[in-house]
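One chain comes next, on its own, written out as structure tokens in the form predicted on its own.
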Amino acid sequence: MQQTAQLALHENVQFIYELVLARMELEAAGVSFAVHENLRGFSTNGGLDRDHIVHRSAYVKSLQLAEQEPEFTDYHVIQQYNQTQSINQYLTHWFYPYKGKFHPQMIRALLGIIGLEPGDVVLDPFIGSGTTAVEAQLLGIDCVGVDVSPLCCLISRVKTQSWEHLAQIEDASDYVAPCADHAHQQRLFRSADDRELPEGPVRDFFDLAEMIARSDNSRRRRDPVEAFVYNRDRMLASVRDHVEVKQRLGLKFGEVDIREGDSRALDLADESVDGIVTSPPYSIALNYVRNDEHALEAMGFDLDELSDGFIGVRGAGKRRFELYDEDMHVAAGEMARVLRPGAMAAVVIGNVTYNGEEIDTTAMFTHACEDAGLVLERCVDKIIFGLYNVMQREYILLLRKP
């Protein structure tokens, strides 16, 4: 049913591009609507899918229909479930400090921007560290993530995963321990007994809660036992966040599927996915294989091995630059690949600035995208800030697969 409302947007929509995607939400839902004069919301004209609104929207706060009193949407309640000082890393969002995170309401809105329902499969073929997962499976959207770090793999099935294995996390919480002697044993903890965990989603939790912990260590000097220790019990409160704001708002997640691999050769059928949401690695810029080398280590992973399969790593001065030129070209071409038809890709993408030159990556990365077949539609400047963005100022471009 159509009905006319005033609709508000949230107090932490403070950029231009905010207010653009929260326009394009309304746009793509079918809303008619006119913005306030203090650029704070929207007033509808009958153009209103209540439901839409409610259920699936990331920047609107609230909707009041007339004569009645207003309705927070689920968003609003979600955004609540927080263990963390920061108002983007609500629920498991905050597990692991990964550098260039997504911003999850940016997210949440750009999966509604390009058409996606539930029951529909979006592919991140850059992962990281599965924010688009996360609002996925929070929206009933099936995904699928590819990525080539196992580090970023663990990080992304234990943000979507936990919340299905609780109760025997919470059973083990009780017998794995930190190790006595930990400045000379390759990992932090153990069971009680001295067993190994068996591998799966419960050890998956404990080994992520030990990656934050030898993150603090070395980023922080924290002791990382005691970090360990912190880190698991609040990972586990956000856990129990997951499971309680599942059944409060009566959610049906979607399924999630992680995978380690390339996203330039994607183990994916042609035409296979209805979406796409990602954000190519800055790696010219950002070493992602150094960054987090003190978790890579720990996982046993050997560094250099690992660089080789990174795009962006490999090779030096020029020829560094046409190795990721040449690898985002194959990547594009994989993403047109297995987009259905009429299907559109949402990238984030920015200007990388190595040796003190900027580089127009955003540039690179559009011309294959275009030489893949996608036709690009829209281009959306964005500026933004934060502890962990490595850039100033991104891009969102929204591309269509004829």
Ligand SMILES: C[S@@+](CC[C@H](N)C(=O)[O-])C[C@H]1O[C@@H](n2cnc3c(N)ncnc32)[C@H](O)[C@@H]1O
Contents of the next structure:
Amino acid sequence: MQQTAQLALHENVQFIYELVLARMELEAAGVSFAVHENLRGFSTNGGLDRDHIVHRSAYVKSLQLAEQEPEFTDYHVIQQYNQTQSINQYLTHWFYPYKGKFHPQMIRALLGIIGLEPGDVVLDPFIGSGTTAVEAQLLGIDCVGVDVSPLCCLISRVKTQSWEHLAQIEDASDYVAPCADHAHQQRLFRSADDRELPEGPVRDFFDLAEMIARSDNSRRRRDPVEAFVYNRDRMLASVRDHVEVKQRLGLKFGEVDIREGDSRALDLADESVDGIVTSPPYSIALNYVRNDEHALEAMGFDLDELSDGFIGVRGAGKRRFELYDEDMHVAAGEMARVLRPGAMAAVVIGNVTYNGEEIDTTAMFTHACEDAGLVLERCVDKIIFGLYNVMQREYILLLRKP
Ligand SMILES: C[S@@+](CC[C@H](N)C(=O)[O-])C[C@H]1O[C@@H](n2cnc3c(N)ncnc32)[C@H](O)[C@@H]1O
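Rather than the form predicted on its own that you just supplied, could I have the structure of the form predicted together with this ligand?
To see the whole picture, the full complex is given below, headed by that same chain.
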């Protein structure tokens, strides 16, 4: 007899696109179902794989088999390990206030929807603050993340590697002390015996704590040393959470490989990745260099030199869109080259407004992907209204390499 179950959605599922993705997650898992009248859950009527729903689902909060107590999914448990006020900034996701972060729940769902399994390799050629890497790692999927920004690479590394070095980071916390005279020092912290920390995961952790403190200082005028100590301690608590959730749920983490590089010239073999989940720069929507200038400068980079490699930042006026189009064609070609045949790419992209006119960057990128030989299978509208009725018009493109 077919096992049936009631599946309840998480309370934070609020938008139409999330319900669409919740359905697609179940379809990808081969479950047939009916949607509850209030749209807050599903009744399964065939193809139920209990383990898959419990361990993989992003949108299902609990599963109840007939005459049994509801059982929470892994994702519900994971979300509880949160040192912030924001429901989606659990574990290490909150490290650094990076603008333009993905919603992690959506990424967990997309990894399943494009059919990735533990041991597969997902590529994010615009890894940004590492959301894809954190979510893939939790699911046992290996991840290669590429970004032109050294700050993004630092953030992504610290979020995904610190759990393995917790003891060393804790030991170092005792001797990494804020500089008494930080106004005249390049760095906010030093080791108590005045030695530089060697390069590696421990150093990365404290470097990022410093970059978060600098950001707090430039955006909120917080005292940098106080902010450093505060963020360092909160980051440590999140890394302890990471270790604990891994043990509690018996997770086998995927391998993460973060590379500073250019998505227009990927250092990857042809047909070497099993899927892509990414969000490219939306043309002039955000100047990623200016936005993080305080941190990039503190890391010793020349902003003008760095800008040359950033897609969407090159050029001025309308010329910027032509350059963007050219760059996205090259990047789409690289994505198509490294994907294995039959594999899928999920791309989150939005339109931008220039001089009051909406520029269809989504269509530009879709054409670039089609020119590169990828086939658009589905486009999910991700239109949301923020505070003050500010509309964000974004789309999730699901493309396949034939
Ligand atoms: C929309 S953001 C990605 C945000 C990411 N999904 C997250 O959750 O944080 C786009 C990223 O593309 C990166 N980028 C811009 N030009 C690039 C290039 N030529 N190669 C690789 N990355 C690039 C930017 O540094 C930025 O981090």
